[in-house]
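Next up is one chain by itself, shown in structure tokens, the form predicted alone.
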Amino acid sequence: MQKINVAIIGWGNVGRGCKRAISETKDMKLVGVVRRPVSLYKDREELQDTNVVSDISELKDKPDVALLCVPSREVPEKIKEMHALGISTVDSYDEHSEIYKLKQEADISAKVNKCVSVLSAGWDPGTDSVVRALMKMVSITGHTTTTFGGEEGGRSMGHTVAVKAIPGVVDAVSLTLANGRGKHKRKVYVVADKTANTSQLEKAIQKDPYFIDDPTEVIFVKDINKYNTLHHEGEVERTAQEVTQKYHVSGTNPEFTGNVMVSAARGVINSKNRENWGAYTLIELPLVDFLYGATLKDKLEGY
């Protein structure tokens, strides 16, 4: 079996999760990690056996798939950049209300350049989206709610990245907590620059699109380590007159996301092999395409 050449673009928590997931596959080869020039020589111990470059064109082996482990707000432009090079992509874009717009734009560039992109291949949106679709099959009518964080709260990667991008923030972590069935609140711990106006920072965080719809408490601290968890959990529930369905997941958020993105890379290759160029969300592709196996019989083991 010829291995799938995979590159990781961006080296944060999700990039680390993807690297570990690739190491556990039999059908993929990590051809390199692409980082910003200013970060090129950091974390060398973690990347000692990995080709690290500042531009994807520097990689010796051209990637079949690039895993875009970058902030969601950078994903649309990065997809276009990869497509122009003839490289297909997977991302974990998490701005729910913008996914359809992203799909429309990415679908055009994918088809023009004969590429495939799997969009929003994370936890939620991502596998939770698949679960919600399955629940609708089981209960045609009903009500679905998705609740994250539990009582202790869990790290939201997208929200955390959004806070860190605000000028004056040195470090931060954003926790999502359940706030009633299907509702959430945010607790944001921030290490601020000594010269920053904390009142203005608090307002900037609460007005950011990631936070504006949920009650958000901003807490300024001197050290983020005490609050810097990678744990998260969530539950999807659908209730109908005759059937109640529940799905619960708990674990390390970037590890979970990394697994989904790496599995989605198989979906990319299977679509490419059928010349189904374009941009797709997880629910648009057959789930069997994401599974490891040389034959359909292998993939359906345990079905």
Given for the second form:
2 protein chains.
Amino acid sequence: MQKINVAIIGWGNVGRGCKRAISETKDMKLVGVVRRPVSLYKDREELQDTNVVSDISELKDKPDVALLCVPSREVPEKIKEMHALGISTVDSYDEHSEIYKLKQEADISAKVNKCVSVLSAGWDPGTDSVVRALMKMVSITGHTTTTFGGEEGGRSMGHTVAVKAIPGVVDAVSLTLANGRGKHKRKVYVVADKTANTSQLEKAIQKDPYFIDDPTEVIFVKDINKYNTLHHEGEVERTAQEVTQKYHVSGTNPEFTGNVMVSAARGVINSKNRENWGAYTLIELPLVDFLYGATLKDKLEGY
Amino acid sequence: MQKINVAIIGWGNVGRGCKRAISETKDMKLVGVVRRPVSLYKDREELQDTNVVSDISELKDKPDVALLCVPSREVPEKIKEMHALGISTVDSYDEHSEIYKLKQEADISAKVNKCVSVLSAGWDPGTDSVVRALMKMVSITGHTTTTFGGEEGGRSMGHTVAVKAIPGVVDAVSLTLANGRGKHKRKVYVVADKTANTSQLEKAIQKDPYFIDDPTEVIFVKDINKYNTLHHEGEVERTAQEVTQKYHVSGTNPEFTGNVMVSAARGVINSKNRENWGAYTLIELPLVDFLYGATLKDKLEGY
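What's the form predicted in complex with another copy of the chain like, now that we've got the form predicted alone?
Every component of the complex follows; first up is the chain already shown.
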């Protein structure tokens, strides 16, 4: 089996999750990590066995797939940039209401440049979206709710990145807590810059599109480590007269997302092999394309 | 939206579940039920609004899809028979170990006759298989178990049909009970023919391929109604170091299966529209193909 050459673009929690996921697969090879040039690599150790560059063109082996581990808001531009270089992509873009628009745009540049992109391949949107589609098959009528974080709360990666991007924020973690069926509240722990006006900062966070729809408590702290969990959990539930379904998942968020993105990279390759150029969400490609296995028979094992 | 013409082949619990599911959709029309000719329709009332024939050729409107609601063991022949008539099919064939073989055979006759078949579109195999594939995306390493019936037990439709086919059995219901993680035992309630040797009957059931791998208790009763539940439940669980996932479903088995088969019928039509002739399990087609909706944008709503 020829290995799939994969590059990781962006080195944060999701990038780390992808690196670990690649190391757990037999069919992929990490050809390099692309990250902003920094003079002092504080993560030198975890990247010592890895080819690190500041521009994808510097990679010796051209990647078959680039895993876009940059903040969600940078994803649309990054996809176009990759397509222009003839490179296919996977992302975990998380702005639910913008996914269809992203799909339309990315689909055009993918088709023009003979690339495949798998979009929003994370937890939610991502595999939770697959679960919601599946649940509709099982009960035609009914009502689906998705709840995150439980009572304790869990780390939302997209929200955490969004807070960190706000000027005056030195470090942050955003927790999602269940707040009644399908509703959420948020707790944001923030280390503020000494010169920042914390009252303005609180408002800026609460008005951010990531937070504006949910009750959001902002708590300023001196040390983020105490609150800096990577754990998350969530539940998708569909109830109908005849059937009830519940999918519960609990785990380390970056590992989860890394696993899904790496599985999606297989979907890219299988689509490329069929010359099925375009940009697709997880439910627009056959699930079998995401599975490890040499033959269809292998992949249908345990069906 | 042009409605999909659907025929139901076979009139048992699954056929009834399909009829109900069709009545809950807006995009399908039941063109008829094909069943063995019986002089006395004891179910005359539930079929009074339906075109009932004993051969599919008698239907005025040719179906776009035939839902095969016959016993699982008759499915492979019935698929070929339909393909020869140029009719696409959906089934809920449940012999796990034979699915790949069925796929290979049905794929040939489908391609020759420009048909599409969706195979094993029930509960398990079926949507549970989709869940197992999904769970592998979420945790690359790990161990998946599937448990049915809980402590109380639930009705297995395939097993019940298999018992009823054994000579000497007048009526029966087969319950599946959880027996430790991923293991099962079975309780079979049987009304035996007066002339039957119950000891031989018990052995015949226990030796049947449907039962041979699980501890099976056969209980002879005079009246099946007391034991004749349609309820079932099941759980798919995947545990790994970093992520645990659990999918639990509970409901009326024929409704569940009917819903899945009817959703799969949409997959048939979407594949036909792409001239993607062949026979496919649920994980070989994009999930979006199974969803109700006029446009892709509608179907991605709530992704």
